[in-house]
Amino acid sequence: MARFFSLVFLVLLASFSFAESVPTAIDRLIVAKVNGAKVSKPAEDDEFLRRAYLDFAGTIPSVEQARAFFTDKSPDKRAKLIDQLLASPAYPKRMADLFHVMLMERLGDFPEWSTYLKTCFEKNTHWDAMARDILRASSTDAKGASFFLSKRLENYGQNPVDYSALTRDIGRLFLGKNLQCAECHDHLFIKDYKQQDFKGIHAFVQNTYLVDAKTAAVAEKPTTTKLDYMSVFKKVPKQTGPSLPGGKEFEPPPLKKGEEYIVKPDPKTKIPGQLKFSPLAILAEELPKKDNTDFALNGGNRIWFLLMGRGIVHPLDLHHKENPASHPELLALLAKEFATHDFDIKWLFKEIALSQAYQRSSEFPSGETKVAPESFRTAIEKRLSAEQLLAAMQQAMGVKADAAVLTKVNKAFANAPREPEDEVNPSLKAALFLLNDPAVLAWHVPKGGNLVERLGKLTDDKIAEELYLSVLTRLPATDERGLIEGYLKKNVGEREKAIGRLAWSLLASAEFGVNH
């Protein structure tokens, strides 16, 4: 099929020293939405570099490929670096990190989930195949799948399983709708969601439990009716199978007592059992079919979030007529295009990277102190994750940290639970982290060939454009290098000292926190 957002030629700008895309079909939409509005400049290239490996390595450049890059004069080279990165090893690993991130929203870790991630990016697995591998979760081809689903079965204490949280999670999370407030009675401000689609939903994992949390195993018990529900205002008793937002409803079958089961549970093995009818199955299936508009919308909206900062739809769970995208058409399109490549997450990721969207600077259009962030008129400043401040914190410093500073570093820069990671959030919890934590300090003592010990190797008048290009993946400006000398000159006798200071202080600064 040919690429429908195919690049047809390059052209060299006269002003900058890159060549940039032709239009494609996303820029088009998205220009033909802001009333003939100036739109950012294209980003140089320090700014799109450093974009392009925060977003599909997961760190920064180090300072020889951020000069490979810099001198390659060839016209298409940011299309072959996006290739490199799709193609690299440390592709898997960042995208492990951030579906995690997405999916859990840091309810917990669980090793062989993380490896199934893992291998499901490895491997190029589609959208689709892991939503079915996840909603299943009892294939023992995607083992660790089912973490999503056991780690919300849990219970603590005398507190029952939260399966209204667990419904609430899939269409959030799968379809794109937040339908909390519709569990007791259709939502009293958004029109769109009704008590039904809850309950449709609930009627899927109702009887769904947790076997053993140490292997994230669950298991079903058998749906022989339907489920009973009525509105808390109008006490209307009404009954539903299994059924996801505007589709068919599952009628569980008649089936008698002991009947249930293809395979019959195994008490002494732990095994289960195979149910003639099961609802998770069902939900597995029908979910993430190329004709749920659901499925497809919310899988374009997140890539897309994921790459530009900001979803077409915001907030990415609430899809609905009364908060409309803000670029309908280009949604429209992305669903369509995704679900045609088979939610082929890689093409999707490529598509949107390739685009003069994706390219723009950070910096407002000439003449303009602010820029609606939903027009993509200018590019979004992302707050990196922790797993990525960690991992552009021990590229830029040339040092190692176990999984102990990974632990800190989450609790200093991460979220609570189910919180969306979606805007920059400086915090005074991380402020403090970088001021105080023995291991972040110690990365700024000359050390075992670490940047620190490197830059004191150098005459003071070639630490500036190192210590920039290892940090912030940019040559300093002429007035930062005269900072740099001068403040060396001041502490000529403690010249170690003010080295580590001087990496100190990118290392904390907000320009490192982004990923612009």
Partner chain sequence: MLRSNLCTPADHHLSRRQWFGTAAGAAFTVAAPSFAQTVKKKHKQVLFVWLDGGMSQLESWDPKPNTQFGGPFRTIQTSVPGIHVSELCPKSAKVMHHLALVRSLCTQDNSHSAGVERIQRGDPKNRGVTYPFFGGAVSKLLGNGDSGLPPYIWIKPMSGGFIPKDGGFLGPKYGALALGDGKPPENLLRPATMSVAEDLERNDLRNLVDKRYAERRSKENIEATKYVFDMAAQLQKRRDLFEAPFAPKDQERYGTHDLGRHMLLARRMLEAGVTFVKVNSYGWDTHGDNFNGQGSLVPQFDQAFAAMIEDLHERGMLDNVLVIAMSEFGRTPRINGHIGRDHWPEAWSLVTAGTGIQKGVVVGKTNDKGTFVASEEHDIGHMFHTWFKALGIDPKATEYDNEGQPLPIAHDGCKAVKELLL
Given for the second form:
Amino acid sequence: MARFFSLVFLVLLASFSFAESVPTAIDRLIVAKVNGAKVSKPAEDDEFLRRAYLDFAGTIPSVEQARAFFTDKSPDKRAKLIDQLLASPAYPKRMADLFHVMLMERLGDFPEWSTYLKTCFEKNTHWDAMARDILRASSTDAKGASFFLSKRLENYGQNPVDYSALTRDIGRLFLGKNLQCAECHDHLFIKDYKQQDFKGIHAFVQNTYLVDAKTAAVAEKPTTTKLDYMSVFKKVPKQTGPSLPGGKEFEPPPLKKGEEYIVKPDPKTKIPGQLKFSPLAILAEELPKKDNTDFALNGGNRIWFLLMGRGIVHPLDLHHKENPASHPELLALLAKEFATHDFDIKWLFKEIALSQAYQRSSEFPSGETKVAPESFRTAIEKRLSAEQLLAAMQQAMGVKADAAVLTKVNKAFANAPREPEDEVNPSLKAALFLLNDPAVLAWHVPKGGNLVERLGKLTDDKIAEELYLSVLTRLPATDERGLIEGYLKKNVGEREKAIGRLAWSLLASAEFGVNH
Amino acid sequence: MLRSNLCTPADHHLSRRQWFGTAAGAAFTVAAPSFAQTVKKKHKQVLFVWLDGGMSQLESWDPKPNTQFGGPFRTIQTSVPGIHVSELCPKSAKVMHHLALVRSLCTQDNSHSAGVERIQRGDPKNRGVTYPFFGGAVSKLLGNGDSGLPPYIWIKPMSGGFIPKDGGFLGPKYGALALGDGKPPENLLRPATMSVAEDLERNDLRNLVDKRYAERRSKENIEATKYVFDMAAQLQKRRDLFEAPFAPKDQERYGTHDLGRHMLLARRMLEAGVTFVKVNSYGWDTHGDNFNGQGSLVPQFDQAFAAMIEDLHERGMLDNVLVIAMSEFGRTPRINGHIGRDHWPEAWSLVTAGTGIQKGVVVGKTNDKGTFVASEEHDIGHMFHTWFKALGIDPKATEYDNEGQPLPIAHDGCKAVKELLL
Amino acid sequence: MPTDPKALLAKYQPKAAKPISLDQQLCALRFSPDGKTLAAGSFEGSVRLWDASANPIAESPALKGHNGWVQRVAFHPDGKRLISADSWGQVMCWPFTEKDAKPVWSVPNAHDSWVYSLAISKDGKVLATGGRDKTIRITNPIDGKKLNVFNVGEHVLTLAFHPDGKSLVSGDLKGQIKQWDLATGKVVREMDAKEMFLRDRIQDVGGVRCFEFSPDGKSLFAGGSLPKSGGFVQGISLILSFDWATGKGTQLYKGATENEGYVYDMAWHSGGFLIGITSGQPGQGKLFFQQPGDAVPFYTQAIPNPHSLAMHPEGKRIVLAATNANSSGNGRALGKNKEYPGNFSPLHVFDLPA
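For comparison with the form predicted alone, kindly provide the form predicted in complex with the partner chain.
Below is the entire complex, every chain and molecule, led by the chain shown above.
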């Protein structure tokens, strides 16, 4: 892989001027491909504010925060807001949720894992260091990080441990390559994906096992031979030691039984021993290296996706020649710069967020009814995670939700385990939750200073503004003001209930349900 | 036939965003537009009973008593002279004149994780897309009918919800509405404190907000949102389906166990006009103690299934309803050390009945020991062709249109099993 | 007073002979009262016989006439007759010592279906069989005539006579143990082994699988498992010991893992301990010697999937019907000759020092 890396970048970066800032380069490279088409107008302050809050703080701003931002006249207020959000205590919490959902795909929860992730973002631990912790899965260092492996090493129902799925997930999430269909033969449709690639990664994890699900402890049995495999089509026996796609093969030394350990494992304390040849240690060291193109491209692409709603390579886990990047030079730039900055996630977030592409409106350019998402001419609506939704709902409605509601929201809005949450996907269960769940309905009854109570104390002409600012983080348009005043007038006999219904209609709206 | 560990079509997934495009847009067309009208004359429906984990063919439809792998059970006569089944199926034996047995299934996958999906998607040739499950396919091809209910309802133990993946590339709209333990989806019922008028009013307001929001934006999100809220409203109107009690006599006939209760609810859903009803039973994977296991499971299926056949017949519904009961594979002839049977896709059986299907027939046979098919082998693709035909859909002339990509609705290397069709 | 387990092991350390291979799978295995004959019920409708006085034991012609599985065999105390029962409901009585033995009597439909259990009273006057038809049939073992039928209401998986000859106990699928008065056909009392049953989804799993009385009649041992799941049937093997006087049950033996499955058979050894076998997931299973009161067995030997255990009347030898290795697997795995292979039950012979 190392040998390809510099070559790829030399070709792709030929047009990149090093004096140019990253946000400028992003916009130059996107505009270069619009072929004369228009891009959407810049997002207004309200749309930008809501987007940035949801992306970096995991919730929407309060009415006061919104008003303050709208009245701020300083020209660099957007950049300042981004800095402020990235430095706020909400940022590590939001990122812990976000990376949890991305890396665990709702397989399960583990408090120490959440703490690990949160701490990483508090300290701004870089992505390569996180990858090292996660793949090393040590039970002593970086406690909780081993959950990525340990959860995948559990039996799933009555099925044996699914090592193929673990192999696939390492490829998907850290290298951007879903090699699942190359397990039994070279991929039938993707020429770049070889059985060797799958087996090489598989050889890193084939001897890992779960020591204790309660502590997420993972250990390795000694690896003393190469992994045997054979294509189901060409029945030629092959072997491989641990290796990354296109990378060096690590040959297991032929250690005799009893001589594999530097420190033998202790079955009583369940502390795994220290192997002379540890494929996991090699994986953790080799995979996140700067010269691993796959790692850098995947990292850059995923960070881009998190803010922009679509990967430059999409789907995120199908990096290969026949699924080319929509903007190859842009992806190369992001990967290169990400690597140059030692995989500093926060840095890359900021660079992307400062671009015009990030700060565009989600409304189509005037006169257009369809914009291909991969053009990035218009901001893409992003799915709100269950965690973001719940936080935003509480903020909007001025309520506090307990753990039971959190469980319900997760059930209604999260995907099933193993289903990546990378697209907006309205569902019946979510609709029913919004329509009829007692917790949601209770939010619409005036109580304890909640939104509906607050609105009830206002005169009719003031309600629309407070309502729209609270729920949708924007001021109502004239027609919307008219509608609300008219509705209140019509329902003067049951004003409270009418206010509740109005609030509900915004909370249950598609506009609230996405990050647009 | 090619035997390999080929990965499933599901693995070559397109992005779900692309599915969505299909679901929300009007990309679907059929090559033979006349069929929709033909079908409309009398709405066809499907009852699909899925015994997850693998029913043993040797302890049900294809017994081999007194042979090496035959196991302990005897055979019994059925209402059709010459057809025998396991003694564990006494009630189905009595309605055999309505049924067709297929004893010549030979399919491609011996693992559950892949097998369940491959079978329920009809295991078509790989086109790089994720095919819909049979329920999603039939929903698309036959439509909702006049029931006002979602076209694809899945009655299953444990949890329910909306299962978009069954729609495959057709989109989440053709996914299943799963009734966990036969119960309505969580939060289906409007609280008593809210009137119908209030409910309508708040939704009218919401639609206004959504309409305005979507004016200058992509329509996909808003259409999908509208679809799910409309479905919620439709279901709300038919809350009687979930609330009315069943006659004690029926409960006794179908059995008070999960499968019996769920089958009885399925009858009500079919009577209400739902296009495709799947009833799911789990726990058929009897790798251990198979003979006590299947000995416990099969009679409970037998009771509920035979009661359903009797009732559909009595109501004249077998003329319109296609009935299928099957698993993802059969079970090994070989009896393992835990006195269990493992997974066996090589030679197994299913039962089908109803619209378009021959009555009182057996198609195909296995050899004397029950190890392999001794007649023409039938893959699941053959069965999909057969079932589509039985529903009045010509699988050769009908295609999906996946945004310009024409796709056959069933494996184009397979064909219908003539002996099964009327 | 319990004996020191180490002393017991030193005294009874079993010595394994070379396993005897076989071409079929077996359900049941028993020694004749004189120890000279070994009989087994097979999966293919026959009763296999061996001359157990030969070394190694030598097979003699099988008794044919059963259908399905011959689930149980038992020798009559007179040493001249062998009773066998099959899964199609037939019970037969054989003069097994005769050449080309023909049945003394045969009752084709003694039960409506699978006969799971069989016991003969010590005085040889009563034969009891129990089945999937949820009844116990009381039969005269001399002529096969029906004497009575008890309605149990559940699958009768195991039966045993109390050494006093007055009582019969039945163990059923749901983990219920019932004591029957032979004279009246009434249930005298019930003992609870419900932990041996599990309703998993819609599958009934487990049940009381075997009984053994201590020779003094003071304890009834019930073998089975703590079932954890249907399907694969995971379970922790278990023996409960019931005090005959009070009916109170205590745990005598509990396995370590869910892979061990059922205690399928037991025999009391005159040295004061119980010999048991467990069989669970393919390849799993063991033979163990457990002294009542000890926390763990003093002897354990892994054996792949034993299902029946026969003890020589003098306690000097035990034979297990087990299973070959690699007995499981999904899909088409053909043998070297391209034939689809069946499994078989090798006999494991252990000699115990006298």
